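For reference, the chain that follows is the form predicted alone, supplied as structure tokens.
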Amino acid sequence: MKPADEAENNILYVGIDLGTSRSSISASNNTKECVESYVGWPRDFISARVLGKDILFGSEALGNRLSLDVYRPLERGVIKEGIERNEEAVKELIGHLISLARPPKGQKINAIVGVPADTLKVNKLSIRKAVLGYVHSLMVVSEPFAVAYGLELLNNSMIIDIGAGTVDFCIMHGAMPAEEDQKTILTAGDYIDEQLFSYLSEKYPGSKFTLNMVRQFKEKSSFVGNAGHAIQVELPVEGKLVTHDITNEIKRACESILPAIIDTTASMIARFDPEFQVKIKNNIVVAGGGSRTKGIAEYLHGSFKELFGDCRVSCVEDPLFAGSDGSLKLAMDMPKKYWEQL
């Protein structure tokens, strides 16, 4: 339901999920819409004619790289430093996703933006940064947070958000989070790549593939436990394609970021008030990109009941717009003392 001053004030509430690998944007016009968080540009006139284009998004982006100057402006949560244009590329990415909400010409906007939980102080200052020129008023919050708001998981409950660049926690307790109710690590998504790639170059020497191509098959074919079937992907040897078995690959890339998970967990909920720990350990919620990986929540339930006893985990329904729902709910229900004016 949107708020009653909307139709008086022309006011567009949108939650913005800013990922390292994928962003998300929810709006109250009902509008929904997922990017992959790369920009590019034209490396030349040739490119930009070919093209037709002065600027790419997305999976646009990467399958025209070879013509493109192309950037994934965020790393581990955080605006890349010392590269030239990362700035500009987080500010076009940002007007990307608001055009995608179809904003009447001169409606205001208000938006909230959720980052990684330990990032929050760093990240508060780029991020207004970018969104000069396209909102009226901002707030920046932890993602783990915003995903919490969305499913009214406000009160006894802990969210692990697993994304590409950071796996961020955060244990809901019927108020704001504190400094200490929230955690972030770094080994996340891109970590899984990266070792997915490792392992496939030692077992496959003659092959040839890209970073790119592995994180592909990751997302297509992730799990945790018992993969139940062989995956196996093509790949070029000497110029033919040949089937190869990657399931044990990514059986130990995937399983690679559990340990600092659990030990994150576990830890967290220790510190936690002795009289709430069984409610905060019977309500625990994966989010993230890493939800979608297949037998995580059985995977982590099992660590979890070895380490401290009867638990419940459970994944997030929609993955990809959690965050940004959230968010969108958190805008629409703000006060307006708390928001930012630009």
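Positions refer to the first chain, counted from 1. Here, rigid core means the biggest group of C-alpha atoms that superpose within 1.5 Å across both forms. As the structure is a prediction and not an experimental result, all values here were calculated from the model. Compared with the form predicted together with the partner chain:
- A displacement of 2 angstroms or greater separates the C-alpha positions of residue 241 between these two forms, with the rigid core held in common.
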Given for the second form:
Amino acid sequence: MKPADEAENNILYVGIDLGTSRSSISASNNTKECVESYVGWPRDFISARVLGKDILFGSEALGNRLSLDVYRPLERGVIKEGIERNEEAVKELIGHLISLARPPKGQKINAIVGVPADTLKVNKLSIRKAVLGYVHSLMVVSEPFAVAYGLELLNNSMIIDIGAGTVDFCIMHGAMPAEEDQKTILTAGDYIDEQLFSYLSEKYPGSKFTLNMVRQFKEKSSFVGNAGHAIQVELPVEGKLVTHDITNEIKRACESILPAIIDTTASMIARFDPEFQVKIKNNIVVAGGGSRTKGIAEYLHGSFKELFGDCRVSCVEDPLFAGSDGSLKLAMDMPKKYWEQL
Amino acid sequence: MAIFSKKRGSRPRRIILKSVYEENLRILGKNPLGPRWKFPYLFKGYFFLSFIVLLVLGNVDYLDSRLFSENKKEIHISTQGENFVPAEYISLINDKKISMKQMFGLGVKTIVIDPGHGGSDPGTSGKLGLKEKDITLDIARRLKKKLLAYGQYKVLLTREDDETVPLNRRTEIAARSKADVFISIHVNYVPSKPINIIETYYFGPSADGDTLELASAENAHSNYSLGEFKEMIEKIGDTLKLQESRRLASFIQDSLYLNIKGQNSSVLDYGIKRAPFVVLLGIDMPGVLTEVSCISNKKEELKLYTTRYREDIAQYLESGILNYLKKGEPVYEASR
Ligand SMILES: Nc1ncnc2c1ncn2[C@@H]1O[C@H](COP(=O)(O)OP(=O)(O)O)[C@@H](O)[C@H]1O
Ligand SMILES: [Zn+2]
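Form predicted alone done, so how does the form predicted together with the partner chain look?
Okay, now the whole complex, with that chain kicking things off.
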């Protein structure tokens, strides 16, 4: 890396991962921060007085949602078009992330922002618009590509990034991934939450569930394949706390997105030469929040093995920052002459 | 996990860094390295790309109006295309086919068209980014315009725009309008096979695994609880509504399949099937759900980008519905 360079030009490099549910930043001054992708503005003058702030982010925004207009502006990974408040929310969110990296006043910043793979040109432009106010120079890349770059998986590998709104697939073969090397499907973390919500509402009609509640159950106990132990939660039923077993529901919901993932992976790999296929199969990496699901690498390995023979599947070590770390690495490796043009 | 040592990786790394930079120039509309056609794989002007690829594949039949008119052999009732003729005149033009009953409005039929998905629910989407919700709405609007031109039908859409409408709200719209026919338009996705299939469903229990999977995808945004849903399935027998739905399904399927086969002989006929689609369950009139195309097939997606192809599909649907309504009066009357 280039600490000398950095000191010389006094540039702060940052990598940003703009996610549906969580966004993170990694900076060359060694800060790493993450925030849930919620932005809230006080509903009225009184709420603003009570909260003592003009704008709230992340879990703080979610916690005060009754007195706020809350936006999750990157739903489906793109700035929802035509909704001005959403564009503003993205802008504020990025400003907030950059402030978390604590740049000194007047600091020159070069940023690389990772966005979901299927973001179209127009959205990348709007993301540029949102970021440019804060940085000196900027590039936008696809999120799974940033993850791959960060892991030095430049060639012969496949990234499966399981996020909230989308699962993004990306095959790396030594060049910038082309259109057909990337694919996005929409049954991801949010879909699991919806499934779990309906299973639980069905099984325990006496208890009221919310999507936020079931997401928390999932994030605490997610698994696929064999359950290590029973998963139980305590919930009020007619005023009394009752223990509910939710093991099977968690399993069913978490596994519900896997057939599409398996199918998509297999069909993407199948397009390559057999010799190359072997290499990719031995470098399948699962990233994103969904990669924290217990047993997911083993489950996928088992299914892939049946479909196309032996392979190696692993999960990234730090799903929260794999994307922003990759973007940061990309930013720091990027020749200076390129930055100057953008 | 690194499979390239720094040294061995330096060349691909340089190439990658350069291509990231170039793509970002392109996002800005700048053009670093001469003409774009040298780098088509990075170029994201999908509409342009689709045009080029269609040309390259030699698949230009959609531009050829002679072929196009030949493909319409299944369509019995003439339509107006872009030259919109006021409804009153159309009914006179087509007068041989209009009974007295219809002339005096007694037989006015209400057709509800349901463009699948919408708003926060995009449905499925293709590799180039085309979304199911946008195709279904566009085809539905075209179909509505075509049907209205006869001056004999009341036509409603369950959504007029890119908006989120829960499935039970859609069936409510159908019920309140006392519709005679309900048709829900969708686009299929078959991930592992590069094929184009056409299939039409009517409501009923199904044991077929693939069908159930499709049904659960299409039902994903329903506001019914699972309990309500099961109860409703059990209540259904082989009623008149079911028989009429089956008849409607077969007219639509035939029209779609035979016409599309005229354009592309590799299309597969998956026929008509029963499936527990929530949107068909809640309605009290003959209703079908039709998967008019298969967006996982890239060639098919490119065609869907063209107005001509979407217009064609609307026309085939129109022909199917009219064949159903005219060939033998439906025996079923919704209990209202
Ligand atoms: N332990 C966990 N098990 C399963 N899913 C999880 C876990 N932790 C987080 N998630 C899910 O991962 C998704 C967020 O992943 P992330 O990569 O941050 O997505 P995005 O980039 O779309 O914001 C959410 O759906 C979240 O519920
Ligand atoms: Zn659909």
